[in-house]
Amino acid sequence: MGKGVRVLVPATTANLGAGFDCLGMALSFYNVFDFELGSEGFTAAGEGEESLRASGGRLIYRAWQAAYRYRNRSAPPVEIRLQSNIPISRGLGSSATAIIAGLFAANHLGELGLDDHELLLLAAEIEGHPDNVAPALLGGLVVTADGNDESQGQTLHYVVLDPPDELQAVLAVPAFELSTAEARSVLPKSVSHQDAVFNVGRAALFVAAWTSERWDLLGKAMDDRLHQPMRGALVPGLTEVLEAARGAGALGAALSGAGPSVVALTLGQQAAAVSEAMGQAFQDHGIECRIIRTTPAKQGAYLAD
């Protein structure tokens, strides 16, 4: 029996409205990877099992490889087996775990030294976008931004926030997938300054709202003017989901990511009743869902003892 490894990643929640590729958030359930040294070969149970399967863990393997190769490193053979927990295609970041998976697995077993700047690096390279790898490797909500040192080339900043305890998520979780990609393509190509001005406003306004937990002014700052309406047209309903979770009492709502899935924000009491106006509004469009009740998460990916 080889060397082997047991990581855990969880799943994701990123824009959260107006954060367009630069906010994201821990969720706390995750997917759960095991690596053993020495054979090679991918197998996958649970959420989007088949898909998985056929794609042969692709992902994970191309992350464990890019490890090795920053350090200069052949990768040795490795066989992978996940427990899928994150809903696939559906806006949970179940990518983002697959490549925090293949980097962390690596750097322990490899003993590659890599810091967590280094992975945050490598995996936003590979995912194209920091906002879903960010929390998945470090927890919490983090705000992320990329940046250029003329003496280190391309880097990434970054401020992981902590949840509070009494912060509760409900996810409506559509039966129907979205790729990244068709969701990014239905966006412009330019936006107005009016447009533009509108998000920074409510992007500062979530984060400011989240460090003094001004919990009444997150409705407002979940708006969004440049990718939900957009998208809207690629989950039918959206807008009468957002609206029913709010009127239920939710903080505030948005597109989970890429979507299709809704994400609302909650405290304590207000979740079942969010629930349920979440599932009726996206029912009532001719959308089966379901509904996962869960906490933002404080930990991001970890090893198992």
Ligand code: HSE
Contents of the next structure:
Amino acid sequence: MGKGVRVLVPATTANLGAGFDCLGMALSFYNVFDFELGSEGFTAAGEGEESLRASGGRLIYRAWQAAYRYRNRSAPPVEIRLQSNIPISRGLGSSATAIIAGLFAANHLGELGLDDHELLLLAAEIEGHPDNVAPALLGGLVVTADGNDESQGQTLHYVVLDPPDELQAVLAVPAFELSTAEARSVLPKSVSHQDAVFNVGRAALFVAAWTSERWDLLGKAMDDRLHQPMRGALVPGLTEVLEAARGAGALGAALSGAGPSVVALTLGQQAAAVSEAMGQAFQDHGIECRIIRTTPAKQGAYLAD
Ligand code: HSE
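Switching from the form predicted on its own: structure of the form predicted in complex with L-homoserine?
What follows is the whole complex; the chain from before opens it.
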């Protein structure tokens, strides 16, 4: 047996409504990746295993190689085995786990010495946006903003906020897949100043509500005008599912990442009614879905003992 590591990386829910491309939260279920130096090879079992096998682990290998290239080293051959526990192409950060796992494993097995900021920059470049990869690496709720600093070059500003113990997340996961590329293709090239102001206020309100535990404000804070109205055309019943979640007592609800899953944030006692209401609302639109009840995760990517 060659030298190896096991890396666990959490699911994530991005945007949380108004925080398009800048807010993301880790969830308490993890993909498990085994890396073993020696020969190339990729196997996958579990959620989306056929598509994952067909992909040959392309995204994981791309990230693996990017980390070595960053240090001007060539990447050694590695065998990767994935236990997939996160539904794929559902807006739950499955591809972010692949990228983070590849970078994280390379950093450890290659002793590359990359810090979190360097890992995040590489990950965001591969993914195209930072809001899933940041909580996948760091856990918690992560606020990200990319920037170009004249003295330092490309930078990513980020802050990790711990999730409170009492919060739960209910996910309604439709049976159909939606690629992020397709969900981004329906977004307009420009938006009105009024809509931009609407979202800036709500994204800021979400973070303020989170840090001051003003759960009564989360519902308003998760309203959005930058992506959900356009993506509704790709997710039948989206508006009604969001309304059903709120009507059943969710603190707030939003499309999870690029969709098609919907995430509702609840306090413990509301989760059962919210699950039921969201499932029924999708069903009323002819969409089969399953419900995953989980919690925000403090723990980002980590090495198993
Ligand atoms: N912020 C991204 C989007 C997340 O909504 O397109 C993709 O998972």
